[in-house]
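As structure tokens, one chain now follows by itself in the form predicted alone.
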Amino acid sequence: MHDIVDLESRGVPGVFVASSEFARAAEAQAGALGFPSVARVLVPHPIQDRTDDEMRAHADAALDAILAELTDRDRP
């Protein structure tokens, strides 16, 4: 979330992706930072123990989130 807050804070586009587990903590962080509209698309929990093409298959579905996040969204 820092590396995303900074990135923005930069006028860098970033998006932070994280496992649906962590959605409250996310969104209470992107608070703390005073950057609650921060870009952020959750995958499904759990991430680890997952084989790689699992985790291809988790990239290949979130990739449209992340760029809508990207290129379709209004952010300060």
Given for the second form:
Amino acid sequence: MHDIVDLESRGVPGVFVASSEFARAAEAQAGALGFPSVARVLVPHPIQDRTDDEMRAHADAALDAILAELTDRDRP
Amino acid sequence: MSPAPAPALPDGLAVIVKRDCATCRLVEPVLAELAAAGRLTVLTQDDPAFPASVEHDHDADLAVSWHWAIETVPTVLRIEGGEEVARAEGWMRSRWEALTGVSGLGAGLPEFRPGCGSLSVDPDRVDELRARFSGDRLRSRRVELASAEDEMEALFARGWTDGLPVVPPTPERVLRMLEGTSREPDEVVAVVPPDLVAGTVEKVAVNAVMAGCLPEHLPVVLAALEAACTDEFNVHGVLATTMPVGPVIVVNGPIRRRLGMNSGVNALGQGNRANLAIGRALQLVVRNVGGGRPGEVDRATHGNPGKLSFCFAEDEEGSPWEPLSVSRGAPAGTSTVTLFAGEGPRCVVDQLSRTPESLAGTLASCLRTVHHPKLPLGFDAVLVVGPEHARVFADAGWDRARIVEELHARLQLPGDEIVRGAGGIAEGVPEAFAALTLPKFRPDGILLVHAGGGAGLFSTIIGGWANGDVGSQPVTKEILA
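Rather than the form predicted alone that you just supplied, could I have the structure of the form predicted together with the partner chain?
The complete assembly is shown below, putting the previous chain first.
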């Protein structure tokens, strides 16, 4: 979250990607950093014990949402 | 911010007295002699009618006594150009005569009588005076509680505790805490993750009060926070990880004894104020200044009770080895904190080994299991060697370096035992490592600490978090006043 806020502050659009278990952490940190609208996409949990094929499927499934966060949404 | 300037005293002599002091009553005739000899200001702290023999003012709010740092009554000041140029405390004829330039003072009085404590340093009043006269040194927001609010419950309700009661950080208590350091309240100690908030000395003092610290504990908390907030220690990662780790503080050097820290029986447990309060203060700073709260950025799957507080001292006096701090490069005799990102402690039992080889074998086999017996190199560990285990090594002449070397030698893991799938266990290193031998720990990944009670052939292992650039490095920092 710090990295995305840093990138955004440099004018580089960014999207924060994490698994759904980290929604609350992302919300808390984004709020604390004064950037509650930071773009984020949450992918299904778990991650760490997934196979490469399962991870590719997660990535494919998330791609449209990530692109949409980057291109379709007006953010302050 | 400096305290308000002292109330002016006119040039000449000034004497501060109180009726409750026998020496002040004794010297009352001397005050009359001095008044006759020249410019004299007399201030009384308690009874406005005392001393009857000379004109005087009443320092009713103790403003003069406080600002002129009167610790004893009677105190005689010589003032020139509005500044103090000489001071005498209690009654000593020769000293009073030299200071006032008047000879033959107090004929019939004894040569010497000690004074009494000034009301401005009375333990029952000093905190209130400090808050009244230097409260503007504090920048923290004042939180007004409703009269019907229970102040202890109010702190829980606002989310400022770790789940246990905290001491309400009143201005009086925070200012008293700040007496424990020579650093200014507005000095930034560290930028505290996860919210990257500037943690000032004052904010640390507020949380040290809440944690139950004494002022003399504050320098240790300040050093621990500085160490925690380095890039090397990476307290942000230590907080946010799903692993059960938190800062473990090992204290070395003379300050351990001054604070009465426990390095002996139950060193890693409850019961010692300095150990517990210092560790807790660091955690409360991370929570209340940095914003690191469990369930938010703190994502620990299980956590461990040491995340309330985990701080202990090394038993240097009973140790056969140089202190941990010295092994990490600190000069001998300096007080330091060493921060380690650690999980909860676990006990190693070996009550039969009487040779260092056998005991090293026990310790190595238990160290191998840190986090997972098939995972090498990723995690450091603190090995807290109990005195009875240390004796086995000391009797054989093994020093700190030798023990660590022998442990590493026993912690070389055959690749075919630790690859994924080996032993029917999926966890492990990639198949490509099967033909190699991998060390369990990196070369400086075992930190030896000597602590514990004198009976019990036990040691304790504290497993670490991910080490190196992606994780946390142990950090040793000097404790400054």
